[in-house]
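In the block that follows, a single chain appears as structure tokens, in the form predicted alone.
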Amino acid sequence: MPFDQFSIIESTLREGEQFSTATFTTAQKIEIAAKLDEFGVEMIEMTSPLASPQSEADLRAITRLGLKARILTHIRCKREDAARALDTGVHGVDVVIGTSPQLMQHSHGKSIPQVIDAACDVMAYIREQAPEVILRFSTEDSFRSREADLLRVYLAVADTGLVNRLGVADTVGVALPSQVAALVSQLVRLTGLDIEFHGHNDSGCAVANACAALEAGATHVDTTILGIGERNGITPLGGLIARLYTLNRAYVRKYQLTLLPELDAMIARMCHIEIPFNNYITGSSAFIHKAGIHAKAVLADPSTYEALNPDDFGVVREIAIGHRLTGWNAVRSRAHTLGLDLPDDVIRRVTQLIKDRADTQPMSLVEVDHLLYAHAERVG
């Protein structure tokens, strides 16, 4: 699957609602959906209408907004769930059922033949009621399921000819990229259907696994803003964008990248959390250069130490200079920014003063500027 033909299923309003501090109001959900639509995601997935009366009301409200993004809802593999979902007017229904030994024993209690029967029954019901609705079937906990069980289920569902897309889910975040690639490529080869990947980040592989899925032929990836979700969440929207951008900027050109900082800040505010300092693209340290050798090269050509261009995301780079690792090129650049034309020997002297003082305590940019102005007055 070429990387430039994938679609994002943005699940902040479904998976994201399962994050520990996420309790979105209707107004907040509308704000999130509208901003995601402006960003350009192809699909927005929302909580099942059976979760609560407010969940159903919110689903109906978002569906009525007339967004470009298709509105999906995520349901259990049950006819009653499907009936309620279809009644809301959603554009798509995402059906899921567990296939791992753990979930078969402790969640729904069905055997693999019973899972197949339930899946085929629900798929047929949905298709009878809504021939045009987008229909996805996914196994839950795919990567702790037995391969033979998975293939039996997927092939039986695919053979019905009723679904648009099959989903694979790394529900507890245990898969390796190689495992994701193997399963996705196998399903592409055997079924010819679109494949969706949903990956949790419990062991830090969500972005890598999503990229492996796309490389193997997946057509859709689930994301949430800031990666929020159950436990450690899933593939973060910004993380997926950053990974694909570094492969080829053209892969993400269809999205309004400058909205990423606004999206991340919005969810951080609503969930009462801080954006991690090392967050993809929008973290406070994402574009700060400190070491002298790095600063010198970045001042000459930012691409020497930046795989991502901050300008493309509406953020700015920073050259940190008030520390013991600073270099005279960075200090000279700061002097030029201030409109000060200082000889190189003066710049070197100021640089040494910064290093000496910063050995005790780092200097603020204001303190560095005062030092530069003071030396400019002496030279003048």
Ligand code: HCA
Given for the second form:
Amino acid sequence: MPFDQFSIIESTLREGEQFSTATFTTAQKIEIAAKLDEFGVEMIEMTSPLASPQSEADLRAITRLGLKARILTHIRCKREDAARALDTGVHGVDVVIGTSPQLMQHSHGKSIPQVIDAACDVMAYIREQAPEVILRFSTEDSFRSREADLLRVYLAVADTGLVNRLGVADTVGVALPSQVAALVSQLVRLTGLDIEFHGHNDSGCAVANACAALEAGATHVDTTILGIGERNGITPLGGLIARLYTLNRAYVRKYQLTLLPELDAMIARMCHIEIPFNNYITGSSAFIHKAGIHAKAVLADPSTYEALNPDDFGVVREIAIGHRLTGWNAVRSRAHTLGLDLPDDVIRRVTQLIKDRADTQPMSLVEVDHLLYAHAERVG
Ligand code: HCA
Ligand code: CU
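Next up, the form predicted together with the ligand. The previous block was the form predicted alone.
All chains and molecules follow, beginning with the one already shown.
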């Protein structure tokens, strides 16, 4: 099964740094890398050492931490970049070059034969300098590239026998899962190499596309915490985990899932943003059940309306009670939680009172509790 053997390339420290409000200090980068390592991601991708002196120093520092995760850096398809990357002692180098007509014209100005020459030259240079380094070659904007161009480039690079992995990138977030599956399976079939998928979320398919890539035989998926990155970012770590967990919990057993809330909260704090209310697993409403019918079933067996068990992620389920859609099972459960033993007719009366009052304005849990205590006194 393809899902049994995938690895996460966590790019919060590269793609994530390209998010509008992300400027991580050295201490913060170390905190992020250490937490991701504890979570269990296999690889951590960091900004190119050419970006700035601090980026280079931080890459060196994190490579030297001795984490279990392999540290990769991300560079353009140039010998100069490769030399600077290798000098840091990094474990892996991710090389990228644009192949879409848009990027060939406005980014590097190279034709496809020139892209192939540059790619093969840099790969040969890196292998010569560092035979052990983990080497990946990726095209940028793969899904707006001409298929014939893409295949020429990938096959030429694969033929060198020098790279460990090929990457495909949905740089502007336009690919459909079916397109991702088609390209990935074609590359698996033609090259037999490991395949990495990097997907932006501009049109909401980043998680679905990552899953489609894995189903088609990809071995690596890029993520960032909360999905931060250029524009509205890429496949979120938590989203990928939720997606795979609901297929089969065993696929994500290798990760410390209870660290997800901390990871998301950490990045929200560092980037001065809120965790979105509807975020996978850690959003404020991710495990709130509201309608009476839902509450009744969830109280009997949470799996009725939960594909994910909040306990596995260290978060708590909540039954919302003080609203017009409430039901008496939820009210009775709340009474039990408060240690109140009220007869069913009283519970039903309190439920009706809540519905009447909450029809104009929702009631807080404290107000619901007051109502229950007041009725308990009367009964008592
Ligand atoms: C970038 C573009 C990139 C690269 C992805 C990759 C993209 O910011 O350099 O190297 O796999 O989305 O194409 O993030
Ligand atoms: Cu990207």
